[in-house]
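The form predicted alone is given below as one chain in structure tokens.
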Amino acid sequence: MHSDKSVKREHWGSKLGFILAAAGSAVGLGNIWKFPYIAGENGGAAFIFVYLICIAIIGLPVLIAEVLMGRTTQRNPVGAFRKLSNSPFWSAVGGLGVLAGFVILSFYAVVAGWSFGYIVEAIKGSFSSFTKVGASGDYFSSLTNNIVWIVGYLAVFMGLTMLIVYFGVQKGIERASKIMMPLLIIILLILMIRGLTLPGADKGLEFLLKPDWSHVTPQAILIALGHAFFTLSLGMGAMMTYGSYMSKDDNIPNAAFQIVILDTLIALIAGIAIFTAVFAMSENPAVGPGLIFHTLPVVFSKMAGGYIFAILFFILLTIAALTSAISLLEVVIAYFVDERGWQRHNAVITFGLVAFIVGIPSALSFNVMSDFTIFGLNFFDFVDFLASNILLPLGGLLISIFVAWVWGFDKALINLKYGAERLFDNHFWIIATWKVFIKYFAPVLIFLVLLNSIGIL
């Protein structure tokens, strides 16, 4: 094992740097395409209301717990669990987080590569002739069938991710996040304003913001719980790793609250931007995952100024993907730097390339390997299922159990108080509520999410 800190550990340069980087990790493809369409399918505003409650009772408490473990130990997930428990079992749980981050990066980068490729398609004007979703769907299939296109953009995207992580925490991740996150918000606001000014936009607003309580079924509540958990990048060690670069005087509850607010606002603004445009152009909002690459190119081709808005939208999507991908790669890099004594540069080049190679079968699932299945799923769907439905909820479940029952509240609270003294003195009920949520609500609800995502519920 690596000796205790012969190398000085990196830290964030500012509190804002941490919040933007962590919000960037949380804001990903899921916020921009997944949240709007699951909200639309499950009762619009009624679903959003349920989702906000789920964020409060699982998302925020687990986020605080994960960041706290990182900051307290100043280590990656494996080192954090080892330092707090001294048990091989819990160190392995940390390893599970590192593995989840790596597996997700491998297939996430494939989809991110599509969005990068679509910036180029938008600039070329490829969407201008699309009047029906069928045509843009066929075009999308022809691109993903092209091995050079899909693997090429996977390589470009992984290269960009590696470049940012290569320069380290302050010069790489923090600097990039301070540019990309404000840019992402500005582009989103431009797209939202454009959407709201289209004739017929009110139908889109109604779809997203008018509550339909009949859609709030037990299944919808489980979907909201699952999404509240996934949207914040919980259970894969990313927030623990980012937390490990914080200093003792940073206020964790406050930072976690700001991350949740940013993440949720961005998802809502994306929903308004997308659905006002989709309804104004009389397209079907409930097409599910195909919304981004099938429906939106048609929407842009029909819209005045659509050429520019298409380019902006896919730049936005790529930035969101990139801020998440750098946090996934950083989990793996932090492990090898902390535990194995690797130099950051060598770790980035090695494991960035390994993630790219592991990502290739996911990219080929849409063409030459489409007939290759594991448990009836193609390779892409299999690694997605393994990471999203098993590794993440399992990681989150074990983190909440660990903080509440193994590490213990007395020790956790001593560490949580650093930087948050005023909150402890004036609003101790907030801390007491966190204690109840992380001890009882979070483990039970995440266990239900786990059962639901593997198809038992």
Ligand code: PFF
Contents of the next structure:
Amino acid sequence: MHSDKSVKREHWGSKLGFILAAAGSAVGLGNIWKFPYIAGENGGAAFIFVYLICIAIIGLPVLIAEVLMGRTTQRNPVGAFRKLSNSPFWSAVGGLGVLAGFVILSFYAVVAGWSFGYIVEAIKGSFSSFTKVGASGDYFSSLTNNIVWIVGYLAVFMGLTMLIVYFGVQKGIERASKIMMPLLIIILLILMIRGLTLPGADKGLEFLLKPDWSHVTPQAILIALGHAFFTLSLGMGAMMTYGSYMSKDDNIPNAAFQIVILDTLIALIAGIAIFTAVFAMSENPAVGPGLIFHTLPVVFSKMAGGYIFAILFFILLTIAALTSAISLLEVVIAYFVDERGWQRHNAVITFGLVAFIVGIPSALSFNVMSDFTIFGLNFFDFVDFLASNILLPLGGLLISIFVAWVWGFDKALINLKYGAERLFDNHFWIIATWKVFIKYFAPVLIFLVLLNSIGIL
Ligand code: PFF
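Starting from the form predicted alone, produce the coordinates for the form predicted in complex with ligand PFF.
Following is the full complex, with the preceding chain placed first.
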């Protein structure tokens, strides 16, 4: 069943609207929660250097390919693959993306829910008595052990996500991104300045800027490559879906470049804000996922003005997560609207609720279901691993193979040229480079990441 094609497809109201929404999708928990701790665990500056290379040679080319498929077909991922190939296999690859979006949303919203809950904790002043990470970690465990707390905030966050997507592309996603992204950047700059002005901040900066190459192991390179994917929302059709609301006169390579720069700068600034404060308060930078929820509350409790900065930080994290979660839900909604003829409003209510229900076992992994394991991982870690380490790289691999070898470059280039005529005429080498990267580098490197994920490498 297909929707009535006489109903006009929605479009972004402006070029800036698309860039802010796509940057909003890219900038999320990956930048502010995950990037600082994986950089912390893998040696700081040297890791960041490798990560920047991965973003440039894999992230940017695949981002251009995804947005191009969306804009060319004006369809959700399933419809986009079908329109360009007419093959059930490739349509199913689009379906894999929709599924990945759904799965990621379910556990992403759990962590985002903690972040929302931590705004409330910060306002209540719960962090003020923490002097040691142990106490802060115990407090975190007592919250996540509380089923009402963890499922309640999952519900609150999912509700907010649904509310924005309910209002559609222009009035919901674009409008929310235009308000939230500038706010995010302002808060981040305030936190960076606070971090840099703390006595002892230079040690944090040195950690971020002075490379220790002994940490750059093959494993670290693969982590950097995998993260380049996650942080740019690639491999599952989110950028394809957002690209499908673009018009033909937008310059895709230019827009993709701006999105990558914003995403990268924001991750680096978040790193500066966090590590200057962590080092100034003499805390350990390499504690892994607990960096934000265990270590930072202690850092804030020791810092002058920490009460306000703690509130600001968790607002920042929640905003970042929200602009990403809406893109995850939108992939699912676009599929049901385009392919199955659903009304947007019904689709949002139905699939938002289903994603919430699928999220519950992830939330319970931190308490009553902690002993339930699949392949040795609890439910939360399992879905995270499945989506981030298998489905996204697999999706990215198939997207680059599809654009380079199935759809074909000649056709792709004709479509890429719309809106980018000047770039084609004056700087064709950029396009030629893109071609080589998407054809050879991207598939080979992503394949290595996948082999690593499943334990072969
Ligand atoms: N890019 C987001 C982040 O860095 O947190 C995560 C994400 C959002 C991944 C949307 C995939 C996606 F489709």
